[in-house]
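Next up: just one chain, as structure tokens, the form predicted alone.
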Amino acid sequence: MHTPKLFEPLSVGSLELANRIVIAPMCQYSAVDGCMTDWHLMHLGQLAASGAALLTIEATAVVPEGRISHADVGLWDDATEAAMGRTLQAIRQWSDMPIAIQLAHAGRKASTEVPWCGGAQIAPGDPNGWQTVAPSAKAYLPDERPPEAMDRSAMIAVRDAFAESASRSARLGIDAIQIHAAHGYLLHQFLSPLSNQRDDEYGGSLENRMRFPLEIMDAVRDAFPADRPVSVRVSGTDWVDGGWDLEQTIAFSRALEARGCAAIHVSSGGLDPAQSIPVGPSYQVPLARGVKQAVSIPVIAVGLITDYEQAEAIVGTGDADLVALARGILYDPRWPWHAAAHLGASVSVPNQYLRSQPRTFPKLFK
């Protein structure tokens, strides 16, 4: 029986993959000073009961400074490593479904309420508030406290948590690192030249706005075991003319192959409030192709990715290699099972759930 594309094993590194369906990072504002919590290990256990081929941990951010909100997950100290662990145990019983987690500095898009409070920036005297960094004191909307421009010493103590939250995922044996270089974070915002208006070595020229990112590549490149891939998540564009684009993304994915980069996550956007985004099914596609034609490493494309038919044509004409979902495994955990049902493909299921199989589609599991 033909296997669609959607459902064939892909290596990435020397992790495979039994299909080329994988959960992107989504955070859960759940976390407290950092440590994850028993949301966690619910939103996190449903989710690699799926079917998809990995589960990527959200944005954790490898000092507290560098969370989006009071409520994100870090991994920066033992307290916050026995919290992820005790999740990552907890779901290692019953699920094998390989486990990557997203590092990430949310820069000037730090200290900010959790989303369902508004999610405005608070200040730093508040107790949920800090002095959010990044490349230059320009704030990201007009009304918020700038931030304050890292110097070379405050960079390496960042690149250096890196490493450090590197060496933490190994131990905790997760099998994938992704670094957050998209959605105006804090390496997106060195990349951009809307956010970076540095005048020495790591602003002005292309070159210059990619070389702390690239160090931070290589940083943890180094600390992670070298049998486990390490992939990047870029912004593919700002959506606003003179920023970031993708010729620029381009440039800076083969830099990363050069280093050992084992994917490119492409999404788009989030530098920028005067963001022009032109939002539909696929809207990132193209993105996706574009790097994909420039690179030999694997390439993830996200973004309104709903439909069984338009994932497999995503991967079967090659303008990427696997599909990422996030707010659709959200509305449907159960999103792989159904393609597959779909496309008469099957998925692996815990043994628990093996009665739940459709007479309808009497292989759907495996």
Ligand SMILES: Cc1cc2nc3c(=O)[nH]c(=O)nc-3n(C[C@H](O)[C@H](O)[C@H](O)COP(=O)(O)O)c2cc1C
Given for the second form:
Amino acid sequence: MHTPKLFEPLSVGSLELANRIVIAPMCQYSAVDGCMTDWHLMHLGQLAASGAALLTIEATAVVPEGRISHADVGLWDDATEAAMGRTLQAIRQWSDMPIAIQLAHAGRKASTEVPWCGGAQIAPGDPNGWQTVAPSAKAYLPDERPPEAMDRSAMIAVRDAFAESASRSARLGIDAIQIHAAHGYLLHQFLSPLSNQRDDEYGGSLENRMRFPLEIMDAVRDAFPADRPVSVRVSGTDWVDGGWDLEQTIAFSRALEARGCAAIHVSSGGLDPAQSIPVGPSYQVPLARGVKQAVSIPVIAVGLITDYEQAEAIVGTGDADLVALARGILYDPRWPWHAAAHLGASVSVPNQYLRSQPRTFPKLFK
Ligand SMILES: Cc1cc2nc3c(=O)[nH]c(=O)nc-3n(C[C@H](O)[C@H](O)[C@H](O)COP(=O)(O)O)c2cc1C
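For comparison with the form predicted alone, provide the form predicted in complex with this ligand.
Following is the full complex, with the preceding chain placed first.
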């Protein structure tokens, strides 16, 4: 029987993925002092039974002030490591889905309220707020308190924190790391000329703006076992004239590949409120295609990929090697089962659910 491309296995570095569907990182704003809670067990637990190839843990802050909000997950000390370890141990008892973690620092977009309470910036004096940092003292929104421009020692501390979180991830048995360099957070702030106005060797030319994110790549790669992949999530464009764009993303992706990056995950936007995004099905796929044509490591497309045929077409035509789902898999946590049924493939399911095998798809479950 012909296997649809969406259900063909793929290796990312030495990590073997059962199919081409990955679960994108999704902040849950449900942690306490950086520690995962029972919500994370429920949330990640149900997604670990979805039949996708890889589960990515939400943006996980490498230092407390790198959290988007006070309720973000972190991995910066023994307490945060233990909380994540407890969640992972419970999930692993019942699921063999590989697990990746997105390591992040929010930079000037940190210290905000959780989205369902409005998401506004919180001032440093408030118990849930702190002073933000960034490449330059330029706020995201004009009425926000500006971040402090990072000096070299602040940058070294953040680089070392990424490495430390990578070591903790390795100790937790996490299968892959995704470095968050997208969506206007700290590393993207270094990359984009709209947020990086430094006049040292970390600002100005493209080479200079890429320098700090590449140092993070090197530090994480060194700290994580060589047989486990490190990938990077990028914004393929700021969607603002004069900002970060596809051409620079391609140069960055090539530099990452040369440093041992195992995959590039291509999202977009988030850096500048002036962005004008042509939102629609597959709207970021052209950016993934552009990167895919320039590198030889796997490329992941994301953004309003909701339909089974649409996903099959993206990997089938070679626009990307994998698709990532976020909102679509929250809406339908069995999306990979339904895609398999629709396309005539099969997925792994927990033994406990085998009896849900529909009679019309005799080979849906492996
Ligand atoms: C609830 C929620 C939380 C998110 N959190 C993160 C995150 O932690 N890190 C990240 O890079 N993107 C995050 N995103 C963006 C998604 O990973 C994804 O790129 C975006 O939603 C577009 O994909 P979709 O159309 O399949 O939802 C989040 C999106 C949602 C809906």
